[in-house]
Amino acid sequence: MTTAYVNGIFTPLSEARISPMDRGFLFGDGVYEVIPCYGGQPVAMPYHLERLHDSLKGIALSPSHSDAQLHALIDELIHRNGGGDLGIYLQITRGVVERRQHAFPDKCEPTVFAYTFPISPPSDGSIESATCFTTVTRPDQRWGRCHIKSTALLGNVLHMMEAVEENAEEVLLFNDHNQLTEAAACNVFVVSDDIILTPELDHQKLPGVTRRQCLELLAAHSDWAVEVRPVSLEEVLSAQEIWLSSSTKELSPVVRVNGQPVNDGKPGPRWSAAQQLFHQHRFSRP
């Protein structure tokens, strides 16, 4: 049976009780984070913590946990749940209120939530190993802070679910000028003329720790071409690979984006090179 953490108490997930009256329930008013672990050890979590107070800043909550509170936490939920391939969501909300109103209590105990899941092993880089996914592309009706990774998701739940009405996994999303931002729940890496593209970061695009990695890793370990710039539809829809990039999926190949295979339909060279390097320095960044 999981373990969940809930304000201080580690207990069963099916136990664990959040009032109604809290404001993550009531207005989506927190943030969170999903931290993976392979083997018992979580990957980037220097990484993920920056980015949990990049949120709380961004929606002017202050943290109720150091880092070292919130390291020790964590690994103790590992321990609890036999440690092994998981993932750790961390949710901190702004805590539970006397009556419902919009603007931000005084005086207000944030609400501290986390449990596990499993996850897949990760790829290794080979063909075989591969978890590939199809897409359609739609505009971006999300709305304009997506670099807070706020639990309010709605926006990224009926984009998620235009790809499942078209029998797809994801859903690519372009702003008003048809330039790339994200997916529902991934960053995007685009390879077109055999050069590595991903969006540059701003309003519209979470800072993902996975795209952070990527670009540290190939910036490291390979003489490739990486642009971080505007990517347009028609770069997309041309492109020779698409990798979806997300801490539970790592780098993960596109093979088909409105019904039409990218390039001959199979993972590409350069993703399978890009996830074995993640293979081989998942631990070591940082």
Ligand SMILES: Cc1ncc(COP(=O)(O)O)c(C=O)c1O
Contents of the next structure:
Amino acid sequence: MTTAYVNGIFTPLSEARISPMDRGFLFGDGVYEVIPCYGGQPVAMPYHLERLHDSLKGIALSPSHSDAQLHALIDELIHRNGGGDLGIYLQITRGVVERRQHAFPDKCEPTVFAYTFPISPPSDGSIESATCFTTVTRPDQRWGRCHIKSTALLGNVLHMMEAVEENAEEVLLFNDHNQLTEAAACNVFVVSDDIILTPELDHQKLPGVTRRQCLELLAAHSDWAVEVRPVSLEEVLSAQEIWLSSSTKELSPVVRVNGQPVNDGKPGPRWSAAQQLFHQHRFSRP
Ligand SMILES: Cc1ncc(COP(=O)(O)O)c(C=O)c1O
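Show the same protein again, this time as the form predicted together with the named molecule rather than the form predicted alone.
All chains and molecules follow, beginning with the one already shown.
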């Protein structure tokens, strides 16, 4: 039985209740984090809290919990859910209102909800431990503030369904100039001409914690050429390797795009080496 947290109370997830007048339900007026936890130990908490604050600021919502309180509630949630390998979902909405109106009310008590879900043990970078992804490509039709980790994810959900309809697990998204933005629930790295490429951050991409860690790990522990710059559709379609990055997947190799194999259709050597860096530094990074 999963234990959840709702506004100061730990409760069985099946008994957790939030009002339909919560602005998170009415408007998707909230933000969230997903924090991975391996062997009972959360990963990259400072980076997740930093982005949570940026997201809250992006929707002009004052935090109701201090960082120390968030740390304590997450530690308690991990403990109550038995530790192990877990994803921790943390959502903060603007809270419950009396009347549905678009403009924020002057005063509102934020709703804080968290629960845990099981995640796969992380990969050590060996080919056998890789969770491979197949993808399709689509024009990015989400909204103009993708840098906020907003719970308004309908655009992402519809794109993910386009992947599912093609028997794929993710969708690689491209802006009006046919440049890669990100995936429905991941950032993207591409290996082209032996260079590791990832698009620069802007309003069309979520600043992924895993993307940030990947760039830091490669800078500190590899001599590979890395370029943060626009990545074209052609570079993606002819890539030597493509990786997805997210907190609960770390780096995952893409082996097919639009039904065609990426290179030989197997996880590539650079993915393996980069994921080994995640494996070695899992708990020694911020
Ligand atoms: C749209 C989107 N981009 C990128 C990411 C990766 O972010 P992170 O590495 O912080 O999990 C996510 C994760 O949920 C996401 O939803």
